[in-house]
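Here you get one chain, nothing else, as structure tokens; it is the form predicted alone.
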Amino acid sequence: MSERGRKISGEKISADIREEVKTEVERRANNGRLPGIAIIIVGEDPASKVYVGMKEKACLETGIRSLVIRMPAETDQQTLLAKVNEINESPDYHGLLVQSPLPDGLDENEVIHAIDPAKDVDGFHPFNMGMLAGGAPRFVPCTPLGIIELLKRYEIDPSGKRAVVLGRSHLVGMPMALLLARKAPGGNATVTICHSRTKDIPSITSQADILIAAIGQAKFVTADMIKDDAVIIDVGINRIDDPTAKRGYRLVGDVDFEYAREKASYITPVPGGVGPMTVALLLKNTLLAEELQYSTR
């Protein structure tokens, strides 16, 4: 029997990839090379002021331009296009993504398919999608991404494992189980997809050597769906009221840790797992459009 209940910490894994992209940003900078990205945020949301907070930063620290454009909720959808076309146009800017969810009123598919797909960071573009699909993927979603490198990065080979995703979003579910299915390193797994129609999940979580959780659901996942050393990956953050924490909730996965975590072999916590990951990897990713842009002007 396995070592069980050890932790998979994202903290680690994308503080060293920041790291490595600070080089390789220092490496292109002394060849006159300078990757930036451009990040619309719309409104007042909280949640998306934070995340944008968390990008600008990690840009920062790693030396990546970065412009965040604040439009007010007011904005109408034909201004926000413009918007997007003119950084679709402007040579400083190689990433591109506009943060969700934008105000009620604004059509966000249509903003995504607006978006230079040679400039979309975030994955989302259809003509992106359609390159993971096909198998030759060039900008992909950053969540899923970033848990391939945790896998990788941790020594976990899908290659002949079972896995299971519980969800079916295009921001994780669907791509994440495109990546475990592909016929490349990171991948070669037998993927199940469960959503919310799918009939006695627990019947097939208990089966999953690697099992994604991204179901959105606090603590949805127990002991009992779990197979004996199973690697756990849990996407979700969920707000639950504490009344002994200091801001009266606390921070809850999909999974209910403290009970999987005698059984898994890898788990990751929350926070503190996928989260750090997924904006590492927007990093990278506009690292990634940098060098395509570079290479065919």
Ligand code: NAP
Given for the second form:
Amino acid sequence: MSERGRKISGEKISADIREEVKTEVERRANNGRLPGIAIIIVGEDPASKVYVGMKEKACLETGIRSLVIRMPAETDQQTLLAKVNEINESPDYHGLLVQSPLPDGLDENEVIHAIDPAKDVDGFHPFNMGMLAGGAPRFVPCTPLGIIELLKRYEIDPSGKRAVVLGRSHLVGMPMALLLARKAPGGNATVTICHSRTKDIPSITSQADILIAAIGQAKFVTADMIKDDAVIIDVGINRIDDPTAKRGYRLVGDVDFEYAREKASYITPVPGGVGPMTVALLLKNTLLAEELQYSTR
Ligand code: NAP
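Let me have the form predicted together with the named molecule next, following on from the form predicted alone.
The next block holds the full complex; its first chain is the one shown before.
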């Protein structure tokens, strides 16, 4: 029997990536280049504020120029679109993202469509989604991209393996499945996507050599749903009540970690697994944006 329950540390790999980004920013600075990202946040959603704060801090630490544009919850669509256009035109900011979710009344789709695809570091613009679906990815959403990076750095090759992705969102599940199925290094898996209409999910997950859980359901994936020695990647971030915790709750993934790890060969913890990778890959996408804009100047 091979070794079981090895933890995949997103903390460590994301720290390595940040160091690499910092070195690259310094190298470009020697040539008078300064990669920059603008982040628009509308309203006061507490989780969004935390995420934006993490992104801003990561930029500061690595030397990437960052601008956080905070707009009130009452902002109307035209004002928001005008701000997006302003950043689209700015030579100082190579990347632009609008933090999701937007307050009620704002049309998120229209906003995403308004972002210059060349600056779309979140990879949500239909142009970039299309590039990924066509097998020539340019900007790819940061969470699935971070998972591919984790697999690569732990020398887990999806080629020829059965991969099952739980969830089909545009943010995680769908781009994840496309990346794993790609005819390219880091891909070449045989991929099945499950969603809320899928029947008998355990019969599918129990065949997975690589199982990616991205559904937002606390501890949904139990040990009996997992194949022996599978690689388990847990994207979920769910709050569950915990009177012993200072805040009265704690965060758990979509996988029942303690039991699942006894069957898995590798597994990501929550927190400390996929989460930190998302910000690290945003930094890498910002470098890519600057590179593309620099080389086409
Ligand atoms: P989402 O947009 O709500 O999509 C959830 C997906 O899961 C949908 O495709 C849905 O199916 C499916 N689903 C929900 N309940 C299910 C069930 N009981 N059985 C089977 N499928 C089910 O969520 P998301 O944005 O992809 O995020 C998923 C989770 O990842 C959340 O916990 C989120 O917080 C977390 N997340 C973490 C990071 C990170 O950096 N670690 C980044 C993004 C998201 P339908 O399509 O049929 O509705």
